[in-house]
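Only one chain is given next, in structure tokens, and it is the form predicted on its own.
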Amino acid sequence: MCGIFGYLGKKDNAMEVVVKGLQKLEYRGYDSWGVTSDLDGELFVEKKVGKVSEVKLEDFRDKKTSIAMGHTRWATHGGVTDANAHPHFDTERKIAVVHNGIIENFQELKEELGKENFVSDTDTEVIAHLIAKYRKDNPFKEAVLKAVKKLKGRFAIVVLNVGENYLIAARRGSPLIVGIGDGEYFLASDIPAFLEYTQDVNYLDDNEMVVVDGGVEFLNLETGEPIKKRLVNIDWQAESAEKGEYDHFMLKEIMEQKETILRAINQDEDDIMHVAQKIRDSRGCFLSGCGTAGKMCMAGEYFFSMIAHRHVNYAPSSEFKIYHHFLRPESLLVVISQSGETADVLEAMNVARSKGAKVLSLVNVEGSTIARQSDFSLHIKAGPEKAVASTKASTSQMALLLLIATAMIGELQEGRRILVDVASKINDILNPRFLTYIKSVAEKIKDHENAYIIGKAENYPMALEAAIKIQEVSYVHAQGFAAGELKHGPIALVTEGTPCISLVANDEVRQDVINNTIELKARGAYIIGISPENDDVFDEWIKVPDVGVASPLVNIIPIQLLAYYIAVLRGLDPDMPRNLAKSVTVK
């Protein structure tokens, strides 16, 4: 949620660099944007509601400066207005602040600072006024330190002071990364924003501050003491974060799954066996994630049951706090997050650690907060995922869970063989003819406002995930159900022509799902079957390969494509659905 980008360096077109960086952060979700810089002793500011992608870089070409910062805002406090867009300032417009997160005590601070001095409805503005208050009697760096100590809640901030040719940034709970280039420095919410300039980064940890002034100085927010940080090289290529020949990131990332599943399972054998052993040794193991990652956890729950014969509990991260009664030092929490910064997941981890439990994580961003705060972390290696709707990261997460399940019974190599076969078969189906057919199915159902998806066993979580995909990018009211639960209420929703998707595998419950599909058809449903084999009950048959227990990995891909094409046919942008953000860093 929201995006921060700051630059200090040898270039004199810092404003262009910042605007371009914000454009690369659009996938995070936002409703307004703004940029600011110190131009000849005056604060230059431009901020407005709308898309930063529509801004022309040449409009900033005459703003010669080597320091600038900007922000894309996803509204939390205050409506979507130009005044509420970041950056925000002190009364004298000498101090500018951009901020991600929520300041929980902003009302109290606003009263203390004199609310008549405020020009926005945001919580962010208190930060600028607070720094200005301390700046009267302290150097800039000390003023920021004092101000930040007064803030309650989660935040990542970058501050600029007119006349001081440096940036100061601080974080607690919201991501912020420092990019180290050749004589230039970048501050950003996510790596793709500066990937074309450098692959060397420092991760800012909670309760840390960095002063960027031709070098980088890291400080502890509580004590002000210096901190040494390790420089990390990121192995992502700049082009992997670009759309290339595709119209949208979502389609590009769907198509990449033929490679990303192979990358996900290309793990050090000792690491996989270590995780498998930790799950075996635990007394009470939980899987936890949010949204799509949560549905992958549910699939993992089935994999561990069906393959490893191990009971593992799933709990949504936002609900995990309730489970603290069952946690003890012998417990294990396995969390999943694409970004590695999900606020609810971090809170779940805190709950587990408070009980002495260990935490393992599966993340797509090495060095992310979740990875650093875990006792052990596996990198899913999906590469940058910029569409809000997760596709390649989700199947990579699922593949890794299946691989761990096979390792738990001493069948790691068989698990690899299964998943290599899955990747090969996904490569076969992701061809132009398959895409054209999916698009033709989307044409037939795009005008319906309701859709239902059923699955059983390991495909039940995929029915739930399918609903998420369709909801978030096409705004169709979609719901997923366990196939056997239809007769207990949901079937009342089905009327003549209602699109219903049946997820079927060649397994022991196949006939059960077909029988439930027949019940839908009898109520007038338009049946879309996703299955290795055709059936008379299907009005449309989307053929997928038969991959046994790994069927969720192939069954979800047609849904991803169907959701994508419905969105496009309805004139929507599947990469940036309304009201949603890629990385949810506030609770």
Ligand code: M6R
Second form
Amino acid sequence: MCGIFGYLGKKDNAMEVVVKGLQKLEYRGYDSWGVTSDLDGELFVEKKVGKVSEVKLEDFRDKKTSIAMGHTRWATHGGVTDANAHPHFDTERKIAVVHNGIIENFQELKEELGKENFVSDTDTEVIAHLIAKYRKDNPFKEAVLKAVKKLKGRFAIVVLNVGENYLIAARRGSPLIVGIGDGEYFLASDIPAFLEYTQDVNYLDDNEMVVVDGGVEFLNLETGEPIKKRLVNIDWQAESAEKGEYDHFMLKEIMEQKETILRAINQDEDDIMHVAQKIRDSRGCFLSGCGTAGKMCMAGEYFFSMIAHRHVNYAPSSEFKIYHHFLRPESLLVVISQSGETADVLEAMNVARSKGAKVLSLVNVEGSTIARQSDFSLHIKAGPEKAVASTKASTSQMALLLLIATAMIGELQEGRRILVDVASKINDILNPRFLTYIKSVAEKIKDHENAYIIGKAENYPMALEAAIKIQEVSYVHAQGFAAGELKHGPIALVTEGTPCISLVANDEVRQDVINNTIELKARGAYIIGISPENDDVFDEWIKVPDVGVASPLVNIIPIQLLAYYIAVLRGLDPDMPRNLAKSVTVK
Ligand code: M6R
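Would you mind generating the form predicted in complex with the named molecule now that we have the form predicted on its own?
Every chain and every other molecule in the complex is listed next, the one we just looked at coming first.
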């Protein structure tokens, strides 16, 4: 939520660099944007409602400066207005702040600082006023240190003070990464923002601050003491974070599933065995994540049960707190997150740790907070995922869960074989003919306001995930159900022509799902069957390969495409759905 970017270095077009960086962070928030710099001792500011992707870079090219910072916003406090766009300033407009997170005590601080001096409705503005207050009697660095000590809540901030040629950033709870280039430094919410300039990074941890001038100095926020950080080299290629030949990141990332499953399962055998052993040894194992990652945890619950005959409990991270009574030092929490920064997941981890339980994670962003705060972390290696709707990360998460389940019963090589087969079959289905067919199905259902999806056993979580995909990018009211639950209520929603998607695998519950599909059809539903085999009940048959227990990995792919095409055909931008942001770093 919200992207922040700061630059200081040898380039004299810092504002252009910052705007370009913000364009790469736009997936984190896109209701308004802003950029600021010290131009010959004067604060230059441009901030407004709208998308930073629509800004022309050349408009900033002639503004010669080597220091700048900016922000792309996902509104939390205060409506979407020019005044509420970041950066925010102190009364004299000398100190500028960009912020990601929520300052919980902003109202109290605003009263203290004189609320008549404020020009926005944001929580962020208090930070600038607070720093200005302390700056009167302190050097800039101490003023920032003193100010952040007064803040409650979560933040990643970058601060610029006119006349002082350095940037200061601090973090508690929201991500901030320092890119170290050749004579230049980048401060950003996520790595793709500066990947074209450097792959060397320092991750700022909670309660740390960094002062960027001719070098970088890391400090503890509480004590002000210097700290040493490890430089990490990131093996992502800059192009992997670009759209390339595709109109949207969502489609590009769906298509990347031709390769991502193989990358996900290319893991050190010892690491997989270690995780499998930890799950086996635990007394009470929980799987937890949010949104799509949560649905993948649910799929994991089925894989562990069906393959390893081991019961694990899935709980959405935002609900995990209530399970604290069941946690003890022998318990294990396995969390799944694409971004590795989701606030609800971090909270679940804190709950588990407070009871002495261990935490394992499956993340896509290496070095992310969740990865660093876990006792052990596996990297799913899907590469940068920029579209708000998670696609390739989710199938990689499932692949790894299935692999772990097989490792738990000493069948790791068989698990690999199954997944190599899945990868090759996904490669086959993602062909132009398949895409054209899915688009034609999307055309038929795009004007309906409701759609229902059913699945059973390991495909029940996929029905829930399908609903998220369709809801978030196409704004169609979609709901997923366990196929057998329909007759207990939801079937009342079905009327003539209602699109209903039935996820049918060649498994022991196949006939049950077909029977439930027939019940839908009898109420007039328009049936889209996703299945290796056709059936008379289907009005549309989307043929998927038969991959046995791994069926969720292939069944979800046509749904991702369907959601994508419905959005595009409705004239929507699937990469930037309304009200959403890629990484939810607030609770
Ligand atoms: O980065 P995470 O995997 O922790 O994110 C979790 C959810 O916010 C995320 O999966 C969300 O539901 C996606 N928009 C779904 O496509």
